[in-house]
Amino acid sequence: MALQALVFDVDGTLADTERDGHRPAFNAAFAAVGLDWHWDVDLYGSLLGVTGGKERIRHFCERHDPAFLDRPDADEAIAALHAAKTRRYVEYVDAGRIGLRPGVARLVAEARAAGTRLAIATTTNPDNVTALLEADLGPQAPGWFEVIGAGDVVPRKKPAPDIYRWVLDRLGLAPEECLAIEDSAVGLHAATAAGLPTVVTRSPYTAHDDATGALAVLADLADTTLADLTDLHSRAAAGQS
């Protein structure tokens, strides 16, 4: 089948958003409200294995600090803790402080031109993603994308393929027609898993994820052209790769 469509993952694969976006952002969140937390790099990195933001907090929690999920309004704390975390990750993103990964612009640009569509499929917060895009592409650019599957919108998170399941409902199309674009092994688990296949640029905190199964492992996008992500579509659709 041709290739019709390139799905995207964001976190670690439009932007590098984690270590200096997010991290810092659910620091900022616990210090408003007086909590000691405090997620350091490395710490974080661990926490990367459970996907959705209200997820790791919780998952956290009941590493750290347990008597925390004993408060009556745990579940409530919880949502206004990452609901707190996402204004201030959109406050930096609006400040210009996260832009896109090497390559990620262009490879935008060429589908466009190219009329090859564009989706995401990410467990982060669709306002996460809507200010990433406007802030790195303009205004109009989160139009561009004629599927955003985000946040909540799937009750399983990755690695579970439930998202992309739900990307590929609303596009209409078969998962042999759309090529994703991952950054973790947990992201690829969920795309495969989906039937869709993957090609896999390594961020700083997936630098050493497994990625069998990927179509391709590369750093970035930087000298990836659509061209090349067609070829290698197509091999993969002739049983080459």
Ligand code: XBP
Second form
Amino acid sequence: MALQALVFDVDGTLADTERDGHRPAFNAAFAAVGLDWHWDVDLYGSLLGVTGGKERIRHFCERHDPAFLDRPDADEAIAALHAAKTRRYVEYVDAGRIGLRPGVARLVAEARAAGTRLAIATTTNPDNVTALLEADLGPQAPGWFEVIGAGDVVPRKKPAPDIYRWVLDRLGLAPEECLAIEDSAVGLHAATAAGLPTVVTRSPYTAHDDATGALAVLADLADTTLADLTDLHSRAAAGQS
Ligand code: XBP
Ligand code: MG
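Now show me the form predicted in complex with the ligand; what you just gave was the form predicted alone.
Full complex below, order starting with the chain above.
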């Protein structure tokens, strides 16, 4: 089946957002309500296996502050922390603190010029995706992505395949007609479990992730053209990769 759509992950793939974007936004939200939690670079790396900010906060509490979860309003407190974190993160993005990874803008432009459809499948909050696309690609950019699957639209986040299935359903495409671009083992698992051939572009936090099952593992997209991706996709479809 010919390649019809590129489906991009966001964090770690479109942009290197975690260490200097999400992490300080979480920490600022914690500090603003007087919590003494601080996620340093290493601790944050160990928390990234749990996708979704609310889920990550809960996971942290289970290990480091279980009493917080005994509060009768624990769910609401986590949701409020996450909302505050999202506001901070969007401020950072709007201020131009988070640029796209090499090759991403060019690849998006190539896909648009070629009529290859574009979509997003991410666990992050939709506000974060819109802010990133607008800040780094321009105010029209969210409209270039026909489907944006983000955050809580599915109950089970990556590594579950649900967000990719949600996106495929709305694109009206078979998984074999798409190519996923992911940076992490968790994302690779989600995409391949939904049947999408997947290219991995490693990011700092995912440099040592297991990439078994990826069509290709790249340092970044700087030297990768749409023609390269189309070639990888067609070789995989022909069972030659
Ligand atoms: C990465 C994630 C997200 C972000 C934080 O998503 O796991 O949870 O770390 O964003 P992906 P939120 O690689 O799928 O783009 O706090 O908005 O969840
Ligand atoms: Mg990612």
